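One chain comes next, on its own, written as structure tokens: the form predicted on its own.
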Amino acid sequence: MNKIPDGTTVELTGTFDGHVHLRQKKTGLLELTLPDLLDEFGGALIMCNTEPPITSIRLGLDYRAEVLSELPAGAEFDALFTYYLTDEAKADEIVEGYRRRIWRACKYMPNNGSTNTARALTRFRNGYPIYERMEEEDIPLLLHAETVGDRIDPFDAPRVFISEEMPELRKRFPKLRVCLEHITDGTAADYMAEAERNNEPTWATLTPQHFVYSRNRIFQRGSVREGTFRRGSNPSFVCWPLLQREEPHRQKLLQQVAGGNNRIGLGTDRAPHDFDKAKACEDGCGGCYPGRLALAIYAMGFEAIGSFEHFQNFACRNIPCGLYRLPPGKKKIRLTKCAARPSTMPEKIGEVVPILHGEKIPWREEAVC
């Protein structure tokens, strides 16, 4: 673990989330999760899997009117959207949607693999036809990277994906810009690696909790060195696709980073969700929410691995410049590291409980005028 001494600050210009979940205002979550957003970042890609999911150009422009309504007046935000794929999409209206702005990317998801899912497309090669329009189109594909089903091991379920849909993805699809979403394991450490070498179209988000933290946090709350060291099931860090071990897979996307991977960039998977209706419960949904410290965390991680040089490109160009081909952002953040003062994340997020609930973490953020 690198040590940062008290007072080092970092300034990040052009913050951008390249993965949200914001929810709808029927959920009453969309009024949390938006001012939480717009604290930290000037600019974000927001998921379709609401209910009902975006499948339809009248419903992408709903929900974007939806959105863009909550923002305060002469916000400076650039909100882009996303097109949930199923069985039944059409590729015109996919093209037509994409020429107009109304969405930036198509969304896979495994079938009922994460939330509001069971519409999405029952197989990942049932979407091969609209892949092949996608990439005369020039239409990002972002995939929840996971395969799921009762004889996999949910831990594995990345691996599998990876081994053996995107060989078959990138032969017949080349050209084909394709992000790899929440990345957690060697597997899709090593798929990167290649990617970046051979210049391969493919980018990944990495969030907070992936970056951070290994399964252990699934099990545990707070530290042996802090003396707030407690066992036991800790709902908040469950999220699909789950935390993965330390070794291997953690440090191989560690030294990813380390190393300044051009093709990976920030993507908190921001996921809200009622604690008590719909987390801690037997069917329990996955989804972390880093409430408005989530630069907070990676910074954390920057300075364990000691690469704060490479953390500008991943918080605010590699995602937003390199997959969506965006002008640099205007955002500035500034995070000073203060272990003497450190910040403090919230018990609760209105019904939300956010990943480390009453824990300190030894930076704190300020936005730059």
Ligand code: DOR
Contents of the next structure:
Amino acid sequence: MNKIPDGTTVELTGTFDGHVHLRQKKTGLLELTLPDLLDEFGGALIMCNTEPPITSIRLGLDYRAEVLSELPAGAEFDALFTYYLTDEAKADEIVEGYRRRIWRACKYMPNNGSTNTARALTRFRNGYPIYERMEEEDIPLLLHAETVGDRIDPFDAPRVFISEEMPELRKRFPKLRVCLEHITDGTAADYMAEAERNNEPTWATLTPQHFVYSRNRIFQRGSVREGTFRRGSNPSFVCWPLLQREEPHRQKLLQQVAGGNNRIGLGTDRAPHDFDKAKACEDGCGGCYPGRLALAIYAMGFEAIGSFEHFQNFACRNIPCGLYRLPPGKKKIRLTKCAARPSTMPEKIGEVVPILHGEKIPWREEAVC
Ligand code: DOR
Ligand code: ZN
Ligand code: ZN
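Okay, that's the form predicted on its own, but what's the structure of the form predicted in complex with this ligand?
Following is the full complex, with the preceding chain placed first.
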């Protein structure tokens, strides 16, 4: 991975995390993890699978107030929120909340497919009347694009969703702004290549873990590069959708990023959990946490594919300016290659165990004022 010399720098202006889970004060995780996000990003799209989930204007206003009250005084941070789709969703309320900017998008999650999804739509197609109204009102639909069930191999779940749902969705609602969240596999990469060719209003976010690692990491601790490799289960790398095989899946995603597909951008899907109580246990949750080194992990990915020229658009433009039509942000981060004095991911952040915990990352980050 030591491809470029120490001292090489990359500057990013307008960093935006297109997919985050911040939780709530009552979990203790909001206060714990918000500073990590603020350290690296000038804005974020905040997910709605809280407890209870954000299914009304009242809940949306309460959650927004809760998150904003945790921002330090004077913080310049663009916090965008989302609405959680259920079988009972009311189109009029969705439209009103969107016009009042209480939320900027609606999120589809598969029922019982992930954290706090017991109330999510029971079938993706149940949402068609809502999607129709969203298309008319130009409200983005964010997709946790997996079809789950006891007869579906969990590694196939994203492919099943994309092949069974996307053609029909696109036929019915060609103008609907859609984002395939946390893309994982070759099917999604092929879909995004087509979307770019056809100028289709579909975007995609890519997490640091899906960008840089294959599913081997779920069964591995440490790294060969550092001489710390050993086999062993590694719940810190379990997230929904799961990491995929190197070939053809991760390689196809990399090709899209290396080719500068301007519909694919940064979304960490930072999803903190108490490691012992909620993750490395019976019924453990999916969710990866990159601490405050998400951009350093992405830098390893861009280094490996030799495409730093696309890093700025990926991290700062494609999602906030392309999908959400925000003006360019201001937050500036400088990344410096530093194999001689690497960053180290902490073993633990409170009760959260981040990915690559205890491992070294040969990039350093600093805010530039
Ligand atoms: O791994 C995941 N964790 N995937 C999701 O869709 C939700 C997230 C969470 O909230 O924990
Ligand atoms: Zn998701
Ligand atoms: Zn998520």
